[in-house]
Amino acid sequence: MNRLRFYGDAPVSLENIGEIRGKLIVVEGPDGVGRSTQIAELRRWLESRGSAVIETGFTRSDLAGKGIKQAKQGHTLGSITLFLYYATDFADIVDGHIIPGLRSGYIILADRYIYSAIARAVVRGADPQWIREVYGFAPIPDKVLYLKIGVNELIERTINSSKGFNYWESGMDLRLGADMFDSFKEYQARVLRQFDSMKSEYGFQVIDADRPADEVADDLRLAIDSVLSLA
């Protein structure tokens, strides 16, 4: 068992949480890189080995998840409102999903974490130090696996997917290009630069995602095995 650590000051309710039995593993990367597909496979793999798993991610909280999705449909959210809405959603996820799961000995698989929120906020003009302090209540994961891909490869995957481009993932609120394609390219390039700037700061383990999915999955499993072998 180990003690839960936080990036900033621990919330008052968690100051005396003591030892925990679970593991928090984050899979990060830009939209379209294949995070959700890989996490679903990891969950099946872990459960087949007898591990208890909780899968979580942004906009999944009971408190704010549905509200964020509804508000974004109108394309009218201001930047500060958006930042704090996501922070509220994440706080509820920590309180309702992550902490209880870790206390009970679950492996928590997080589809994105504070790093996506920070990257997007900084690209939208947030002060980098301020937005990091906003998320200071975040538990420090046992492992952060960053699925790295180039912007051109990301564009190709998005074009070939059934989802295609959307307003927010293209940064259309920032007016970065003449159309959604140009805006997507510039916005995602800026987000990727933020991820790259956080690799050392947050100890990302970089996984080359510009490969067949099964090769990426093999590397993810090896990385998770290295965490669990220390338990």
The other form holds:
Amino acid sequence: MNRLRFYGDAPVSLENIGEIRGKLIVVEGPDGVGRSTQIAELRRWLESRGSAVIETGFTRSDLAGKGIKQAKQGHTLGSITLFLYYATDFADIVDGHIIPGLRSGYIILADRYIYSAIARAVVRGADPQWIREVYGFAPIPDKVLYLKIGVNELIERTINSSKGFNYWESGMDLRLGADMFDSFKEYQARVLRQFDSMKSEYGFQVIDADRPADEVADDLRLAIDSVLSLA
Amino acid sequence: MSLNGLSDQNYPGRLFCVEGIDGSGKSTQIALLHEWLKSEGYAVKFSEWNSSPLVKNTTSRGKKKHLLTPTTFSLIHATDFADRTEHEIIPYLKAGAVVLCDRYCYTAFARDVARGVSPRWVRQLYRFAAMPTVAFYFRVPLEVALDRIVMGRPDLKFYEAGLDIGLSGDPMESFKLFQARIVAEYEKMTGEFNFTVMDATRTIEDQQRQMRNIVKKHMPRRSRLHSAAKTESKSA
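Next up, can you give the form predicted together with the partner chain of this protein, since the form predicted on its own came first?
Expanding to the full complex; the earlier chain stays at the top.
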């Protein structure tokens, strides 16, 4: 059992919730690195060991998901507004899923966390220190597993996947290149630089993702094992 | 960034905001100020708390379904404020207009802290806010404000009464306790943010006269604001 700790100052109501039994494991990394495949695998493995798992991430929340979608359809959304809308959305996930899950003793597998949100916001011009403060409501995970890959390998995977280049993952809103490919390359390189700069700040455990999926999975299980055996 | 964390850019426009608890009479005063400034020929933009069309549906959904926690309550209002800052406040200040705000970020500092969020965190959250020229705080004894409100609308809403934080099961009792906390936060801020404190028990006319005198002092001499904006952009 451990105490819930936060990156910044938590509201009074969460400061004194006492010991929690659950664990928060985050899998971070760029789009297309294979996070969801790995998380599905981890879930099966954890459940076979008898642990109850909740998967969460940057899926749209009950509170703000619809509002963000509507707001993005117009073309008037300012950048600070969008950063805060995303933060609202994630706070709803934290307060509604992550914290209750941890209190009930679940293992929470988070597909991305505040680091993705911070990286994307900074690439879009947010003050790096301010956006970190905004996300101060987030609980500090027990483990952050960062799936690291180079931009050229990422391009190769994106082409080979059925999805291909898409608007947001290519950062086309920033118009970083003449077409989706140029923009994707520049945008993802910038995002990766942000992740790199967060490695030691947030204590990421770096997993080399430029390997066959089963080798990556072995490393992930090993890392999680060490967290769970502390319990 | 200024000492208070609010963004202290030198825009040619002027920004005046009114703060205080419900029933302090601040909305009446800013409406009178608005009329006067217009009649004086100034370009005026009015922006009201919690009114962004992009965020409104989410906020009312959260309130109606009681989905909001202290953190999400704070963030959704900051999102609303950000949209108005980016669309209604900064562009108009740049253009040299007078921007009037019924409630500003201090409302969040008072309410959200009364609701239990960290004072430091919520101040950081609003660091993008433009620094007001003058922030008027309408100080009123709690009983006077409560009398005015209770007469007007007896139906207290869930979050308005602070029922989400469990101060009391009785809506009226909860509302009173919650408002008392908000007043305490405002009082703490008067020095921190250099509020111009208005005695809201005085007559409406007296208060308005005082407000206009203060506002006048902050207007550029002789030239109207819009012409001042033109000169400043030429020399820049």
